[in-house]
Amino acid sequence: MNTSYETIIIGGGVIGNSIAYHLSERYREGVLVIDKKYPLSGTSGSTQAWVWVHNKTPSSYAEFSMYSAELYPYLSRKIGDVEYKRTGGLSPFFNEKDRDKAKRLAESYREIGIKIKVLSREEVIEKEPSINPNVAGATFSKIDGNVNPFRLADMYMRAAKKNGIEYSYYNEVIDIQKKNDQFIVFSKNGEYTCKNVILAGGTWSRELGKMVGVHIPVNQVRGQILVTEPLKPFINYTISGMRQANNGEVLIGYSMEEAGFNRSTTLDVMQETANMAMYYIPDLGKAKVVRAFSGIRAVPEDGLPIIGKVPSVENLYVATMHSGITLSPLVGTLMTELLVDGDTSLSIAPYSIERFK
């Protein structure tokens, strides 16, 4: 068994995935993947998976999440199809005092280059004639949209294993300890050499950096989500809370509790998220909820992405962020910029763990 690599990543989420793919096209082998359960049992398999921008802040994030939804046709015809939809997102508003908000946040988009517009009410109505008739109004991006997050970690997996990527699955690591010039992984089923470690595991990325020495501020946050039965198409857009899937499933939910790593569902939770649903689109008050679920996002501290070298440990680097779905494509691309070429074509640096010291 081969111990001995140029590159390990931990994390086998979409993120940890979409670098080992990425640095699969640039050098074929050195690189192993350790994951502590299989890949899409943890965050990115439990995930609404919009391909999302407006509405982010600063503006900054939203043109970093912009150049990332970009790339996701790009990255199809890459490693296959990954179902991804740009459907155009909305965000609806029932009071009109909102108005002027939504204004204010197309006008900072605006300098930037990212068209949002600010829909009136009969306009939203045009464009999603299920929408509570009570809307007073909306902002609408077209770049926004979705994917199916099974087929986009499977499809990054099967592209990086044919380029010479390993992996090693339900193999915990337990210590990382740098000697020299070479970090020691040591993990449940065995110990392995390697010159670069990217931690990549998300929701563990706080307890990974502790291994190190490293403060990786990432709190988890739970978000449940309910899934209807097939319903026969008819909500257009992904609308801020909700989805319609290709079979037709409705996704309705955006909650966020802090609860550690609990993975329950709550009744309560699940109330308010289906009165939500029935207001937007009250036609969801006659379908059958047949399922629910919740995941564990890893949020950093100040909601912002962290990314690249940890400059106080040699050749350790860090990939950790909330929005993975919608950045794994910039952030896989990045990455491997940064440890082969020693430098990104975009900066990374307003997302250098370096601020927060």
Given for the second form:
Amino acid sequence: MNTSYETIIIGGGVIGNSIAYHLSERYREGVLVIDKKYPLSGTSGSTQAWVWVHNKTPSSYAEFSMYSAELYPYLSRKIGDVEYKRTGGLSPFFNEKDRDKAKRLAESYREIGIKIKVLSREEVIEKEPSINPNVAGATFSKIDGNVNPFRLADMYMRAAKKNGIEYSYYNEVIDIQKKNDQFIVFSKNGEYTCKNVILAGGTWSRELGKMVGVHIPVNQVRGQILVTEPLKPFINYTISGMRQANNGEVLIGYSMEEAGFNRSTTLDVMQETANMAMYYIPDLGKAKVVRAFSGIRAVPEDGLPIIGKVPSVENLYVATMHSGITLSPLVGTLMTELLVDGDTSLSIAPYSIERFK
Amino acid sequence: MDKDTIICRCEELSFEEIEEVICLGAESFDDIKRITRCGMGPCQAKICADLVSKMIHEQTGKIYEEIPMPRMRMPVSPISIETLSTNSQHFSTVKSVLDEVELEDGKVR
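Please move on to the form predicted together with the partner chain, as the form predicted alone is already shown.
What follows is the entire complex, opening with the chain shown before.
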């Protein structure tokens, strides 16, 4: 068994896998991805998987997200069909007083060249005829969409493996030590040495950071989602709160709770989500809920991604964030540039871990 | 079993399709579910769960009793959204995206 690598990526979610795949385009040997379970058992496998740009603040972060969304069609051509659909994104509001807020959001985006429209009631109903006729308006952006997260991670993984990247599943990392120029990664199944370590553990980043004495301020936020039986296609856009998948299922949910790593679904939030579904789209009342699931999001303390070198430990890198689905193509590309070329084509300085000092 | 035998009826997955994911390192029903959608249909794995556990046992040699069961998901049997709903229009945990946009001095933060 090989135990010596150039780079070890800890975490096999969409971020770890995207980095692995993009690295494999530049160098094919000496990369290992370690995951404590099987990929998709964490955050990447329990999400509505919007590729979402609009409503993100500050506007520079929306711009960063936009570049990633722009990479999706290209990514699909390289790794295979990940069921990416640029449906356009609709954020409805039901109170006229929200229109001012929506207009200001559109204004702050105009300065950086992202076009979002503030729609009137009639315009929303024209676009999405099944929406609650009491809607007051919506913000709308053409660049938003969604993807199949299972296919996304699976395709990254298959493409990376084809290019020579090694994987180790069900292999929890227990400790990481630095000796001279080398890292020793201690895992359930053995020890590995490597030059570079990339921490891509998402919700578990804080714990991984502790192993190397680095404070990574990432918290956990639970989200619960209802999934309906397959319905005929009738939701045209990715609505903030729900989307319809290719097979006709509607995924509904926009909840946030602090519950640590507890991934239970709870009746009160399921009920509130059902209320929201009927409030947004009254026809959904008759649809059957096949299952509910919950996922734990990784949320850095200030909400923004943490990407790049960890200056206090040489050859240590971190890539952890909320919105990993939206950002994965871009983060994989930039992290590869950082490792191979030592610099990135797009500045990641605002997302450095240094900001938490 | 024949390679073409359907294991998951709801999602129409064959023996061969499940076998491939076990070869890729999956060790539990849920690992296979996430890659193939096996068990995600209306029956919620009631038909395929045991068949898949047997496949894992036969192909990996893992002890049958130690293979984790699929995670059961509420509501277990499908019910309509209006049955689940309480008709309240007060939202606390469930938010709208625009609620999260914060203004500072009349400008978006």
